[in-house]
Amino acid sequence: METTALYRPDTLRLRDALHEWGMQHIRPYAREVDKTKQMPANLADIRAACPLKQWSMAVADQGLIEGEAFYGGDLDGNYVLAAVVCEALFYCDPWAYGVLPGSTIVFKVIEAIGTDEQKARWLTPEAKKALGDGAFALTEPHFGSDPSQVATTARREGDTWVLNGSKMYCSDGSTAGNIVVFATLDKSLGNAGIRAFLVEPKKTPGFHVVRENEDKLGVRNWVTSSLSFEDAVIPYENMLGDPEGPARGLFGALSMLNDSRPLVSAYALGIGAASLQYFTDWHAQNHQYFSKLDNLRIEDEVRSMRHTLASARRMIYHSCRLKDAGQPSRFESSAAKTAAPQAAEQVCRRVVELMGPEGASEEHLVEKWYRDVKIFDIFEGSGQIHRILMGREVFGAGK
């Protein structure tokens, strides 16, 4: 990974700790993790290893790094420092975010819609521990990008919610202790009729998990579950916000996916990153196989590739950088989730085509970043969403 200027000294040390590591006890793994779609059996081990102390997705602690050298050293703020963690995780391998404690998407969501009853009653350390890991069920098998297709259904039955329908691609759907559903009260209503409602899955008669993890192109090893809600019952007061209020459900929640766009795009940004590096080197093994000019066209792309990276890596780190300010990031999120996903898979595209039929082999886990990073284009908003996105922002729409 290349050293920039991006970041304070402290950050560099604190991602050249988690790439030590990482080169140590996750790279190795990767091969075996793609093919069994399970973690390592030394899982505790590994983790027990790493440098992070504690780690949150969206919000890094200061005190992140065993060692007192790192407290109250000379770090970025809370959400450079979060994109620095990820791009070094998953430089060495996207499995590495199974390393990670499990996400706190949830509690995001109550921050975002929920009533000053729901997050007194969810938001408390005692409240959050007993809630668990969570997870964020929108996604359904007919509609990917546009949400106001949600078929899921809730009527009210009393002091309840009865809830029916199907969602895919629930990251961590079949091991969540809760998780946030989005259900329609009245088809009719398109985005209005669209609610928010906490699911705790041990205490709701009626939630299946259909499949554990989804078979899929890459991250092969993330848990991406399908679910069925068949007359499931939760509480009247589990949806999210106020009942009689504003329906604030689907783009109250969603807003708060801006927060972690950058971190998914720095998530691409560091496989193509080592992708390119992985390319570099095998190159400096191999260039004798190559004629002079394809030499010079090689480093010519290379220099190429590594400029677009950094530019993307700049995106990202501004977008941060507002974020730890509190000044408003909405286009620059979505500019970053634009532009570093899409560069990170040409960069991991072009690998594979320099290096030809070797690109190909298994030998070399350069096909499997292939198959890794196209998702990151994809979940949290595609390229092409947020490029509509961006253009409402500068035209004012939706405003």
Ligand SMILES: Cc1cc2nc3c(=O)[nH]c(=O)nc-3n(C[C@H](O)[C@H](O)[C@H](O)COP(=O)(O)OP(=O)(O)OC[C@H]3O[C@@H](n4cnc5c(N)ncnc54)[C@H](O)[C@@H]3O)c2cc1C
The other form holds:
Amino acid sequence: METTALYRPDTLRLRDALHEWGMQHIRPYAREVDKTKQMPANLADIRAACPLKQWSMAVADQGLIEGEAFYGGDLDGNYVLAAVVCEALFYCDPWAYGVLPGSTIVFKVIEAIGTDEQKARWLTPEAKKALGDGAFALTEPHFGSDPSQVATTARREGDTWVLNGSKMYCSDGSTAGNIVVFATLDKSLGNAGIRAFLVEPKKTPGFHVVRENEDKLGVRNWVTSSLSFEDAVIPYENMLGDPEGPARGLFGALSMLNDSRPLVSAYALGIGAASLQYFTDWHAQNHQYFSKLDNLRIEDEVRSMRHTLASARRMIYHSCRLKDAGQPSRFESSAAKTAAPQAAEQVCRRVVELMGPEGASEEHLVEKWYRDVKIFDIFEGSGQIHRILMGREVFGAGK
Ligand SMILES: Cc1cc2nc3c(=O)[nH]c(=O)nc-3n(C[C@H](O)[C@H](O)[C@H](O)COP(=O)(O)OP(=O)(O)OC[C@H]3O[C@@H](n4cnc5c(N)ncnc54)[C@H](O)[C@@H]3O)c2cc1C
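Could I see the form predicted together with the ligand next, after the form predicted on its own?
Every component of the complex follows; first up is the chain already shown.
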């Protein structure tokens, strides 16, 4: 784990406590969860032992909650804390993601584009609790990167909206208490016709879970659902933003992904760091099987991989520090999202190669982490897409 002066002392105490908990309660179940695609049977005990009570986006929004205050007052800002939480937990294994509640994605969309009435209605602590964890349904069977392709439709009928269409790869889509769904009012209006709607699955006739969880390369227990809307009826006031006002639906809602990108980058970083440490330990046990020259070469590669991860880490924390200071950080957020998942993937791949046939064996978690790490360069915008976004920040296009 990183031991430089990147963080304040009490942040380090929190990180170390999470590491200790995760190595005891998360890492030992990593292979089982990958194979069964299910959480362990003793999840409640694992959760109860966790030093945190809510997940990283909630930490980013609210800081540590009461009861976690013993970590002291010399903590970093909320975004840096949240990134520390992400890296520390994913170092143990990415299945840690599902242990804690606190997906605030829907509330962030409401904050970004909701009317004053919608904020007053849905952003109180009681309302948030009643809505539960959220999901974000943008991707459809025919597109992901280019959101202007939304084909799910919304038509007004009296004091309701009627949704029709399909969504894919929706994280937590089949379990969420509330989902932000993007649909177009009129395809001929292009992006201006695309609006965000709050759907509460349990209260929505015509909402269907088509597939609970996709069979995936990695992060196999993460729930990634296919959903369909067949004349799904939701209240008129559940269109986020003012139906009569200027359309901020699509880009307003997407702007809040800027907040979660450094954290997604920290997930990948944790996996890369775990893989490299695993290899370093394995090599210490096995160095006698390599020639002196090979060992020197391997040591140099390990040094270089540590450097690669450290550079990515600094990009993540730079972007988080800007957020904590209330400064613009779109460029830095995309830069972190471009760099960290690819750096982590590169490290995971090289570790598998360096371990030879053992690297591909299920005996070792590096095989699993190599599969897990790929997703972080796909969702919330791939590296290619973020390079385009960075170019727009520099040259001003698309503002
Ligand atoms: C585990 C998982 C969870 C997910 N969770 C969610 C979720 O909760 N909500 C949601 O809405 N979606 C979710 N997604 C979908 C994800 O956001 C999309 O897969 C992603 O946006 C990429 O879209 P796509 O798969 O359609 O790829 P495409 O857009 O078809 O792109 C394919 C490839 O082409 C590249 N490419 C595309 N356009 C360009 C270009 N202009 N220039 C250069 N290269 C380009 C892309 O980088 C990519 O490598 C999830 C996906 C996965 C796998």
